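Given as structure tokens, the chain that follows is alone and in the form predicted on its own.
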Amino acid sequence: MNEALFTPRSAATWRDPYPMYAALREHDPVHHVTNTGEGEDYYVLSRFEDIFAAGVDGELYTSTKGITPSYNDMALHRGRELPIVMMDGPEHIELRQTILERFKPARLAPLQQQLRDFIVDRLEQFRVDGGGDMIVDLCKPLPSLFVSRMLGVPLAERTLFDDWAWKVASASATGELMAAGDAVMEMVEYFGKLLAARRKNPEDDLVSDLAHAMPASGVPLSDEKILGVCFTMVLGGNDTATGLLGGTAEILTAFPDQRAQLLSDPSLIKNAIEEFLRLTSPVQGLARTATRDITLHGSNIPAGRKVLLLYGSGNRDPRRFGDDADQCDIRRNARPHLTFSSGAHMCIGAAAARLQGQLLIEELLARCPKFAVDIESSEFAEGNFVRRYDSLPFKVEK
């Protein structure tokens, strides 16, 4: 099979990579990277069963080496412990259930109005100006906001949490997450103090929940751990919810007939953001280890290679979404999808995205019915896994 069948994408080629994902799903379903230019190769899984069976099965496909195809993500934390991300077994879930219960519905509810106004305040600006930028002026901020917030940051001290947040989730994205360094080191120190005074004197946020947690070893969980947590929300809950929610806008420019359905019937906003999520896929892929030798489809898999699992692929492999499955369908029955994995790691802040999005829609079509993006006009981030608008020119039509 040809060896250019599969090219990371990034930037400016993250605009279409669906004709080479259908390539890959119908003609090399287990494609070989074979050299990567440092002399490593791994492998890319792009059918919908295969990679929601690989991310149920974390025995099979560990995340305990690192969630890139490269093999050296375990460099970085060398001495340190592993964030929750790399963690597989009992230590895994008890951390995972202790951060899921902030994330639950009932308690995300005394931000939802935070989060609205924040929403409003952008759009009706948008109006005063015609338009504006939908990435820069709220699809950025939103989700920076709502982090901040979850952690316990105070909304005197945004600005300064936003500009290390987005710093570091765009070195990481790149995969130069010390390029951010002066950034991640005044993270490092600011969450350390953040932490400290939420053990002497505990208040309604994820830090103070971690701070005081009692696992079942009976041993608290060291500032290593919890600072770790506090990177992975801001690396995993940011540049995500953007790609999503800068997504969605394409969406309902792109699919006018959709967003007359939302209009006539907003009851259906619910189950939309399911299928914008399918379609939108922030996170097109993330990596995880064979631990034993796998046959798959013809194919061998040796022990120990990495595998891509390429959700951007899956979320519209027609074997599962029918054969219009690059189409936007508000009333498809799009779950379970990819976009937030499968298994033990699925993806802690789903609830939170599902909010967001919901929040945006809402006001959106109710203030800005006739909006529209420029595609054209349009730019990408960089970075080789998550896909996500940079700019996105937004105006509002009387």
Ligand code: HEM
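Between two forms, the rigid core is defined as the largest C-alpha subset superposing within 1.5 Å. Just so we're clear, the structure is a prediction, and the values are computed from it rather than from any experiment. Residue numbers count along the first chain shown, from 1. First, how it differs from the form predicted together with the ligand.
The two forms, fitted on the rigid core, differ between the two forms by 2 Å or more at the CA of residue 38.
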The other form holds:
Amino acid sequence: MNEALFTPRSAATWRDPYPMYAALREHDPVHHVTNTGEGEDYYVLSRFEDIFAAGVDGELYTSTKGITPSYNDMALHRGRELPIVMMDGPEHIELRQTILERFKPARLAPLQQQLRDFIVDRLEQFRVDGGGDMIVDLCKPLPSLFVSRMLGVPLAERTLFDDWAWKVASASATGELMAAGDAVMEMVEYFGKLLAARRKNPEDDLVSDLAHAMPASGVPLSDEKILGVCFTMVLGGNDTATGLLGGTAEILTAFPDQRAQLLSDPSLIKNAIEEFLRLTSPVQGLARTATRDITLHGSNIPAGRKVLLLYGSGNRDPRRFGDDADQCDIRRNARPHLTFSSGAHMCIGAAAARLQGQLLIEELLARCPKFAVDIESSEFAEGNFVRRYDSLPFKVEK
Ligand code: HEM
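Switching forms now, from the form predicted on its own to the form predicted together with the ligand, please provide the structure.
In what comes next, the whole complex appears, and the chain from above leads the way.
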């Protein structure tokens, strides 16, 4: 076992984690990380089949002890309601069902035009200016617009919300949520007021759905539970979607032949999004905890140890996707991939991520078919789990 095979990534090293992933898959598919300090060791799975199976077997690989490799995950939640990503059993399934209703096509349809208008507005501004920053001007605010409208934040209060949402999401990505303490407090207060208003007068939004949901237990969802869901939406729906959108612009620049195919046949966009999801894999990894001793590929993972599931590596595993797994092929049958995980905690917002991707590609190709992003001058965001650009210069080439 070679300790140097794995190092957690951050802004300075996110650009190219793929050789590291390939070496892990090939030489040490159950990698043991021991250089983390006393009692903090964990294991890293890097092959598609192993990660997929771990996601599906939530009894053996539990989420209830937190989803990072840190053994301090639970400290933050002691005495509080657990967030949905750490719940299990019937209560988890029921809460998921309530939220998932909001992501059905008919419920997303009214937001679609608002999202498209926003994209068109930003791209037209790029055309006037000759370019801009793809992330700052478009890929950051678009997901935030979606999350705010879905929750029920009125349009007029959206920019206020954007600011909090980004401070909170960025702080959380580095594991320092309380570094955004003021924004957290202001957002809690804001959601508290929104929830009180929707308990009295429901509207067509997620906060109203949750406020009036009637679980099988007969006990309505508590304010704390609902506020937790609001926060999870802000944390789970922002920088992840930014990663997909910015990464898609990068791929369309790096693979001009694939762009040409989409330009000549836009009906390929739907399938192409799965390939962009696979290759960008914005959540590169999250953890589970082994509930029993596990033996895998001749290695032992003792009960109670954290196991990091490297979705970003599994998504490029040649055993699953073939020898051209690092290449973009918009006609590939990329599903199932690991971008949204697998099993009971599979992403609730997948339909919204796909929708944003679809709208962005349609408008980008229609309005700026010859655009280019400057990958050399780009910057990545901090954080060990989400790989996304923080800045990506965009040029409208005529
Ligand atoms: C490309 C964009 C996105 C990616 C890559 C992504 C990725 C993921 C992944 C990997 C998980 C599983 C977490 C785990 O392994 O424990 C997850 C769960 C979740 N995601 Fe997403 N997500 C995206 C967009 C969204 C959006 C737009 C929303 C909502 C606005 C959202 C809400 C959630 C929620 C609520 C969960 C928890 C589900 C549960 O625990 O039952 N996600 N997401």
